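The chain below stands alone, shown as structure tokens; this is the form predicted on its own.
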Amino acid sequence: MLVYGTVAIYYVMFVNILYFAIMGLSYRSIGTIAKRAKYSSYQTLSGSELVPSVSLLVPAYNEELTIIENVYCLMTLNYPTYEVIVINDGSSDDTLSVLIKEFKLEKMHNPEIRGTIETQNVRGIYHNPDYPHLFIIDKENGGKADSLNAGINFSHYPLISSIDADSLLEKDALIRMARMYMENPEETVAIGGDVRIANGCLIENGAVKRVSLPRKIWPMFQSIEYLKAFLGGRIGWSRMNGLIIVSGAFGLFRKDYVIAVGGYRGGYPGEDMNIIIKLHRYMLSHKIPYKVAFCPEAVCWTQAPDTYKIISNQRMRWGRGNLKNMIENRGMFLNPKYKIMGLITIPYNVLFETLNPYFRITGLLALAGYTLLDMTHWRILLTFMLLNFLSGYLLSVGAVILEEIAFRRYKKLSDLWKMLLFSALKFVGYHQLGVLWRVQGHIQYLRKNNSWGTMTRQSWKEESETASTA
């Protein structure tokens, strides 16, 4: 027991050292990112014919409350040539009918389907010549991955971008991403965008007009969590080309390589991680130079769960997806053939993400047992807990500082204090719940539970009305 407790303590210390190392890489990049965000020539690119054309793929299942504003947002981006393809994945609500009514769509006769990735049956494709770059695919329910594959099959352009139906892109988000792609088009196979929490923001005509922090506690915790994950983590991972995930909310991909790896993997949550792992494997196996990048100045705003039931379902789903991806790709673990992915990223994810809850739970129980059995002093337990809290808090504060250095989207001083406060408060209950949800997700995986779970949306109009009265 004493030996295990010592191992658990060293484990927690080691994982925190790694977290700080990754954040250190983020800090090394933040100066360049800040200059790029401020002085980039993306505005001149928005009218250039040299910018590659993009197909925006929007999987939609029961999204009637947010889909119209999402589509209007996507149709007004600062980008020269692109198309918007909404894939209605057998919704049981009025997602399809509100789209048909709003845009006066009609069913196309004999539409050309270019791709050959197998998907659920496509029932029809809708279009209105008055909106030449908008298409709606209506298909039988098959999940998000299946919807994306259906969109790929119909898409016309060499780049594809996956966007959640409950998300809003900043007008220059796509052109910023394209600029990064154009710097190295031969090697860049995927680029992830930054995802921010839109709860609390003022939304008008499909755009974020005033940035504010959420007023509800669950979205506020997630705002801090997202800052840490995207700015404190993904910038660093992309610097060493070890990024394991591009968020399904907003990412850009070379379509030819996505098709080469067989498209998105359906049948379980975690398709956004799975497609990136497949791209890494393919490029490394074929010895093709490549890069999976992250563009933090390309921002997507998304609705975060605001109730315990919804956020717990979401996090359990993430836990299932992570575990399945690690099990299915166990051959990459410490395999030098896969370079950074095999020697650093996958081992890190297995040891410090997938297995992290078990080390934390058993380590804490072991230390508590030592104290109760008088095998160690209670001050040692308290010191360990305080050091663990301090390291986690400093990581969250480090992400807030990165935000302040490069972007400063939250203008009010009260927002800064609120972020610092919630960076501490999340360790009193929320952090522990995250451990519990991940374990529950693993149990669901063992029980072969692949359900998506309920995600109740609030219309952007309701969100804006709430924000305008705050």
Contents of the next structure:
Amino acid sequence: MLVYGTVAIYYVMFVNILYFAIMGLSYRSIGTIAKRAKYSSYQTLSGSELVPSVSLLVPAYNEELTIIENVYCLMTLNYPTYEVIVINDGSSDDTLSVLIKEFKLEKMHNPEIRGTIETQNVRGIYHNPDYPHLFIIDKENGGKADSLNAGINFSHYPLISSIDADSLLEKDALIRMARMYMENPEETVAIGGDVRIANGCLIENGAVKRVSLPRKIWPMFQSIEYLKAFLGGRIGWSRMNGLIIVSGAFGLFRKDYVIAVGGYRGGYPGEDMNIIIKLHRYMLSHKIPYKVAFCPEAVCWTQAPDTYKIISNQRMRWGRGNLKNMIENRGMFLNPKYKIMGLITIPYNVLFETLNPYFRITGLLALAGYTLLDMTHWRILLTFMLLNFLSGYLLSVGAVILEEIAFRRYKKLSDLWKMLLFSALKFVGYHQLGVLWRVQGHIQYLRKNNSWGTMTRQSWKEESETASTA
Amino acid sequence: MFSHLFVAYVFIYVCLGLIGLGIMLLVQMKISHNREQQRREYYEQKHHDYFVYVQAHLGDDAELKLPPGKLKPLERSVIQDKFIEWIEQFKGDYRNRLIRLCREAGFVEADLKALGSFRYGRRLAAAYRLGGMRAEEAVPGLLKMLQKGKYNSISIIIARSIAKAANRPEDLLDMLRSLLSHGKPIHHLAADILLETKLDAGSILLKLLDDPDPGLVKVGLVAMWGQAVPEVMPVLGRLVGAKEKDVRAEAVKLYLSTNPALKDETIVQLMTDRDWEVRAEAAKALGQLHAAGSIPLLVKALQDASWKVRHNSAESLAALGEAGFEALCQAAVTGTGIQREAALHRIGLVMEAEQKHGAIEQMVAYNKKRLIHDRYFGVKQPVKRVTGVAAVGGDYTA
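Now that we've seen the form predicted on its own, could you pull up the form predicted in complex with the partner chain?
Shown next: the complete complex, the earlier chain at its head.
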């Protein structure tokens, strides 16, 4: 029991040293990121014919409350040539009818669908020549991946960007990504954007007008979590070309390569991680030089779940998706053919993400049992808990420093204190729930329970009214 | 166990120490950033009248006055940033006067000095501002900075500054050579940077198109999009036969976009080119040139492996009057697979679009097409196209 507990202590230390190493890489990149964010010129680029055209794909399932605001937001980006394709994935609410009504859309009689990726039946494509760059695909329900595939089949441009219907892009977000793509167009196959929590922000006309931290505790915890994952983790992973995920909320892809790997994998959550793993596999198998990049200055604001039920469903889904992806790609584990992915990213993910809850729970139980047998050893249990807390807290502090160096979105000193406080509070309950949800997700996977769970949206207007009265 | 615990204690103390340091650093950074922001806002307010004065007198002949009083470094920075913002917005005399004002205020001199600083951050900030102030004397230093550094996002910032500041075409060519020397196909970005120049675009494009380096030629070709430069047409004609696939494709696109008169053998040559981009551009141009003699070639191109070539061929056939439309209908009825698919799609679009026209001539044209359509597909029978997801094969390059 004691031996296992000791192993668990070393495991926690080792995992955290690895996290620090990844964060160290983020620190190495942050200077360049801050400089390019400050000095890059987008004035000429956002009006230039030389910028590649992009198809924005927006899968929508029961999004009647937010979809209109989101489409308006997407139609007013600072970007020269792009189209917005909303894919109504057989919504049971009025998503399609509110879109048809708002944009006076008509069903196209002879739409041209060029792609051949299999999807659920497309019932129709809607368009209004007054909005020449807006298309709505109405299809039978098949999930997010299926919707993205339907969007790819219909899209007209060489780059595609997946955007969640509950997210708002900053006006320069797409052009910032395009700049990064243009700096290395041959090798860049995918670019991820930075996802931030919009709860608490003041939103007007489809744009975030005033940035504030969320007032509710669930979104606040997620805000810290996202900051840590995106700034502390993904910048570092992308530096060594080992990024395993580009968030489904906002990413840019080369369409030819997405089609070459067969499009998005349907039928299971975690399609955003799956497509990136498939791209890595494809490029490495064909020995094509490539890069999966991360562009933290391209920001997408998303509505975070604000109730226990919704967040637990989301996290179980993520846990299920992660496990499925790791099992599906077990052939890459420690396989030198897949370079960084095979030797570092996948093993790291299996040992320190997928199996992490088990090591931590069993380690804690072993030490707790040992302490119960002999209460004089309470120090060991306390040490284990302190290790977990302090190393995790240090990572959060590190991520907030990265934010302060390069972006400074949250201006007030009180915001800083709030972030530091919630970074600590995260370890009292929320962190443990995260472990539990992941295990529950794994159980769902083993029971072949593949339901999406509850997901309700709040109108941006309501969100904004709450923010303005605060 | 003691030794294991000791390791854990060390880890804990290190974490505690780093957390303490991190929080102190964060607070210090936040306070200093906020203070700087407040002071910036204060200085903007303080110099509001001066900014109004400068804007109001930009068109006057008299020399503009320098900012009043002894300025603190941050105050200077606020004023300089405002001038640079205006330089980007204005052109001609207004811009020149602002540039002169920057010189007289000593901003250029100070940044030239900063360009030699030991700190990279300072050098880069100076490089950015010197480009903004169009300071041509900074170009040699900027070029050195660009050539010394490895290729990354920062190189693009420096290259833009060179493009803005350079007074000699040779400096622009050196900048482009340096950018392209890393072997990345960044011709579109390089062309965008090049177009920041204040020099005459025509002569620079001519130099680029005549350069032995295919990379520079491609930048020239890409930069020519949307630019009317008649003097480069002969060079363009020569590049249509270039060996490099990319150069040829870009040259053909540009050449055909000027609606040139094409010989029959040139049309055949272009429509059978091994590069799909060339074939697609040729197919597109044939409709615009009203080259009715090329209908058989376009019908054949409806079977091309590239979707873009098929799409453009069908579009051009539809643009070639009744003869072209009839050929399209024939291909839809007698053809199979992708050829039939491309033809049917275009016929559907034509019938749909023409139905909406109100003018008499358009009604006549529509009725003629309707008659041809009905001859092939029967009266009142709508054009049926296989819709669904598994539609057509081919490439997905666009």
